[in-house]
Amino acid sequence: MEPKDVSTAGDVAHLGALELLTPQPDKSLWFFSDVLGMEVVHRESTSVYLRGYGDYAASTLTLTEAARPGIGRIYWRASSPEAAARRAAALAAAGRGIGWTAGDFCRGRCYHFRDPDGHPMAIYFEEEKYRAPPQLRSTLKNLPMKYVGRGVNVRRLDHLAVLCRDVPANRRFAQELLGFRLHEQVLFDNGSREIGAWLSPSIVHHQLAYVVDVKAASGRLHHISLWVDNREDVLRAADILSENGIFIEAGPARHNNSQGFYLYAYEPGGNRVEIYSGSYLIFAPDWEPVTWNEEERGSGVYWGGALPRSFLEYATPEAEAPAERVPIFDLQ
């Protein structure tokens, strides 16, 4: 068993936002606006600002025209000012940190870093909350804004999977210098070797999940995932996705791994989207980390079904397959 750190604990309160690059910004501004429901709320050279309409922040999700998709960027909002500065030297004394920017819309000073797979990340903590105009105010006093029924009409950004080479190695990260929990994990050959993990600075199941590239690269996205109410709104995406062209990798289904229920699909510009819900959350505060291995974790699908290939080999951007593989695994 590892020394847990826990100095760190708290500092980051949540995960705040994504920056989400695409070579098709038209098409992938359809998929998330029309398709999915989420609102666009501002423009700003080539970004496009959205949110779902029951995320609190005036945007949660950028989509940026560029070359190949991928991640722009992983948006870690701090607790208060005094922790957005603690992390900001831990991890410059680590190493890890590029330094401060003015921020962008909707969010104030910003520390950007990266992770040691290159992810880019960046903490911060002010934050501009939505205030929905008329036509978009909801009766709920504690809900942002109404729900629109428009397409899927998504809640909220939920977590995110990244790939990476050294899964140990990004936990420890992770852990050491953000504070997040680590709730559950995959380790293959006798526990020797460490597949997945799944954690969280909040009660939320994970909000970042660190697997292995089967392709042996580094800073590759796996999937963002979007949260509705109900497994029945899972299914009712499915029908809404199928009616508009675009193709389901998996799901829906559930997973034994967090027992959340999901699909996943491919936005117009390439990144894996999942539409998820379910799932539990972690009150404890002496929470054990869940240890699956390879016979145990099975597929990783609760209901039984193998995932497709490119489920555990797609992943954004693309890469060249090496010569040697690790074994097959899934996650979520």
The other form holds:
Number of protein chains: 4
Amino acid sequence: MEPKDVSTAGDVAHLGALELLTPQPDKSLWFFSDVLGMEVVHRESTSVYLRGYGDYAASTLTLTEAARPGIGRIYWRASSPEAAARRAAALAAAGRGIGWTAGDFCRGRCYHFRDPDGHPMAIYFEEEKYRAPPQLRSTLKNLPMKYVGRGVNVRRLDHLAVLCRDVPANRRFAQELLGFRLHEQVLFDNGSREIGAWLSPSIVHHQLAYVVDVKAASGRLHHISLWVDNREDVLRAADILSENGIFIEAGPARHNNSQGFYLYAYEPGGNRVEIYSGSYLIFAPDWEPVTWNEEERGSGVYWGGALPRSFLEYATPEAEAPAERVPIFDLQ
Amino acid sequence: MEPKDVSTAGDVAHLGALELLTPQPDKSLWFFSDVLGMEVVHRESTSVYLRGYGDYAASTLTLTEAARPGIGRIYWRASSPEAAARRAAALAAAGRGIGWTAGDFCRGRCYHFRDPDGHPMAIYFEEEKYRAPPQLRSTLKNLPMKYVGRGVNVRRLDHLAVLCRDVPANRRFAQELLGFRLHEQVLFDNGSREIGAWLSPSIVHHQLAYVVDVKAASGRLHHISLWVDNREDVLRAADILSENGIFIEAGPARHNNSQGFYLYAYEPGGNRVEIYSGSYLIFAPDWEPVTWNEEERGSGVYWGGALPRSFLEYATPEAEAPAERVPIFDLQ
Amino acid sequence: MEPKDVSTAGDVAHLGALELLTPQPDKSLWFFSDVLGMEVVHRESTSVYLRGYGDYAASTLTLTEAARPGIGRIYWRASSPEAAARRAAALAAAGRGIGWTAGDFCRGRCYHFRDPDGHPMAIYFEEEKYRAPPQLRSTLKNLPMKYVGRGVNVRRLDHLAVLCRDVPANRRFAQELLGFRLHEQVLFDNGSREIGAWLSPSIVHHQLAYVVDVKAASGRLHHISLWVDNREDVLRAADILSENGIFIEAGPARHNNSQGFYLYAYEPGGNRVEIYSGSYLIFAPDWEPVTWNEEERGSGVYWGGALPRSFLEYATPEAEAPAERVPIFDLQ
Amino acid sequence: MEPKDVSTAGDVAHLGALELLTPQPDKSLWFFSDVLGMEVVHRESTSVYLRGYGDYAASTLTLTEAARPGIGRIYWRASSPEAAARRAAALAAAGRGIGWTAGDFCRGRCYHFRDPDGHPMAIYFEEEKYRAPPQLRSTLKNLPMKYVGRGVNVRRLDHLAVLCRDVPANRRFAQELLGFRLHEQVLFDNGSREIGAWLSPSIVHHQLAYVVDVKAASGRLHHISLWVDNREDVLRAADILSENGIFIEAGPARHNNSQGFYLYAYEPGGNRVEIYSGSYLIFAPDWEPVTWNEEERGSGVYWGGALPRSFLEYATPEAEAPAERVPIFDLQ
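Would you generate the structure of this protein in the form predicted in complex with another copy of the chain, following the form predicted alone above?
In what comes next, the whole complex appears, and the chain from above leads the way.
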């Protein structure tokens, strides 16, 4: 085990918010609000701001109208103003930085940057906590918002998985410049080819996953993931999605990697959304990343069965197949 | 084991519907519709007709405005027109019958009668099955209505428990005139005092329970019970009721008698409502009623702990305490 | 709706027991006892008798050593001695009867017969109820045996599905000679080709399913099904089976037909075993069978995805593919 | 919000292990091994070392024979050797330190100290990770041990709650010398009397709770807490404990504070053990402790009902009631 870089580890507290692009803003809003049960807190220009009942921030998901689906901005909350400044300086020094902006609804100033694959990210500290209006106040003092019991009623934002051309480069970027820990990875060809990396700023299993893009495109989203508290909630989500005509691509089932209990659906704008529970916390400060080879990884489904081919190939926005195709493999 | 009375057993198919009286019709409607997620299908005079998404009949619960809470009519569906006629004749011959009426919304002609304690009952065969409007059609062909995921979203009517002055008399009435099977009972004082009886027209554990009224009143309701599919659904119901300010009197917990997993709440009109799952089916045709004495019965809570005193004393409508009080015991 | 044949309906109370043939008796026993948590109650000759903790009879599953896997005898418990005699007479009159035998462990005299496809069946009434030894007594008086919490710890036998060459003939046999109700069916080619039928002697969704054998063999078993109380128990079963190297062919997932929550695995002897929960009770005395055509039936998986090809083709004992193959379809 | 003390926060990674004292070592071992499903990994002198299947360390619970029940040593794992040294130096400087010892089974050198109330604690970094023998290897590469499905089968150690005479003094000790964050607290008398504090070294809700000892004793244990993954697992635990004659003092139910889903039982040695799931993660780096007053705290049970008096008064070892009794209140 190498010693932790104390000056970097801990600067990012957690995944703060995600902006999702959708060419079907009304239908996407229906999906996240009526079917998944998220709460609309703000509208501005072509964006709608939402939240899960357990998110402490005013908003954690922004839906923004766009010509094509995909991930907009990925927001990381710093653990302090100083931590945000340290990360900004390091990102600038590494040539990854873009600059500070004034922030948007509920967030203060943000330092913008891109990962090597081009996904737009920002780090910030100042943030407005959620203050529920009277009709949405919970009877639990430690719950920011009432659990209303509407549809799937997801609790909070959990993580995202993005595709990239060069997994090692993006993984090292997250480790070195964001201070993330590598918790699990998939290595093929006797460990020489890195296929996927699951990273986290905390003891949560992962809040960012990088997986190789089989179409060799850039900046694409595999899925965003929303948390519910129990496996039964994921089953119930499958019932609700089915009743609402939402395509479930895979699951409910259990991954081997992460041990997470999942369901993958396509929201009406085309983006893949995971309803997620379970997994495990990584308490060990000297955790050695769990590494899976081709055989161990198998289909990625713990209980057996295979993920559909679309799970490997479909991402947002859609991309043409490259001239030279990257060999197929499974991912999570 | 005595042989079954073939001419009676099977004439009643199941508990068809319940009419609940409420002095707070608007608030009761909010509770059953918005909090429990039942669907309103009809309004007529001072009554509102509702249903669970899994009920095959057009309606299984009627809320009727009244000066005091309590049970209105208890409807039993016969297994055939001939069975209804047989029961009507037998009830008339036994001096319990009242007569036929034309039926109300969704039910054809009903034969009305009273049990020995005076609870109003009716038996009928003709009934309108639910035909969901387009927006409430399920994607499951064998599900009468869409599972909308609103609040507790109870599936169907399950059973009711009523209080009575004379348990043996009412229990025998249900066995002999309705053809019910006795599945469990509570006998105190070395078997000489019958405290409660759990009866069913089918292999379901119970659809009618008679428990002695400690206040020696007549015609009172202990609770109506609504089914959800899993124990986790009952826990989720507890969360939702708590968020909506509904008083939970007891549970979630597990009864010893019936093995049922329960939660008891008071609807705004004052009636006790159970959210229920689990229990067990009684397949044995030669089932010997399980009999509990004082010690075995204990608190009635399988995992330990006690039911609150109100569980023994509160029923609707409320009654004055009698001059000579019936000794306290636990019930379910 | 045709009127019920009162003299037949109700004569069979429920599926009493199954005999499973296995060429790997030791490994099969390990599977049912250690992994599924059933209790061994008796050994005799080449058979071992087991039970689920919630079964009221002394035994409900017999494992018998045999050269090839498959279903041995299918036992139906009659609702009375008279009902058994009535069924025996009717079966004999229909040319399906074989004759009475003395019964085996825990069951009294049995009348043996075969369904049109040749599956060996028996009907009986006399049966020994389970009397738990002290160390296996439950703290619940209405539970026949302690819930020990070993492995999957299945509660009870639920149903079986068999393959047959002629579904209508076998379905009518079950309706007319056993008094079963048809609850759901799959009809292809505009209703002209009957692919599967789900039948029950009670309000339970099904205890016997007939599905066409795509290999046109006879007397084969598709699966036996064991009940657990909650969907979460099925998920937990998937974890336990995976840890024990048991192949899970399909699930956990939810059927559209029956709404059942399932998992299918192969026990070491080769027979398919389902771990099952959910589904729904059919209270309506005038239930009209739910009929699914090709499109409605789809893959048979409510939430989407497909059952593997083996689910259609694999049954025990294995059969050669016929010269003229029956068109492929999905079943449950 | 005050800025974090960077030099202290993060030095303790997590609760590493607990030593529990028991006057009934054989029965306690039966409870933790057979009923709760923990694995015995080592025996030495009068101690037995156990683990949950999900614990990454070789052992996380030690049962040690003693005249009276109670908590033995509380082990905190440091995030690095340097962090352990820093904490040792700070504890020594504060007069709380005792000194280094060579460590016991599976742990390297430990720095021993006591909290102000006298509970014995130790901090360490070196630790042996669990290496499962072949028969206990999981089919999940990221799971240290096979999930065997024996009894409750708790996953891992989660937290402990201790009683103390002076909550503010002990709470400050944990914040200042161990770097813990205060996540929730109970303050009575208009905030002037601190009744309980819930603290954590990470984003987990709490790993150490201090609650005032109503008997004004010192060094006592309220409970240790073991994690299972779902609420349904806690319900199942209640079934298993009941079948094994283990007294369940409270629950299954849900706390308001922590939102945790709990069950409290007494192990045969007398110590209170919690089976626990749910709760919530605290991602906010600027979390303001949630503070409950008398009225808000209520019974501590979210869904209503009260915790039994024993929950306030019983702790291990038992203590005489003091001359001047501390006013009663509820705790968690």
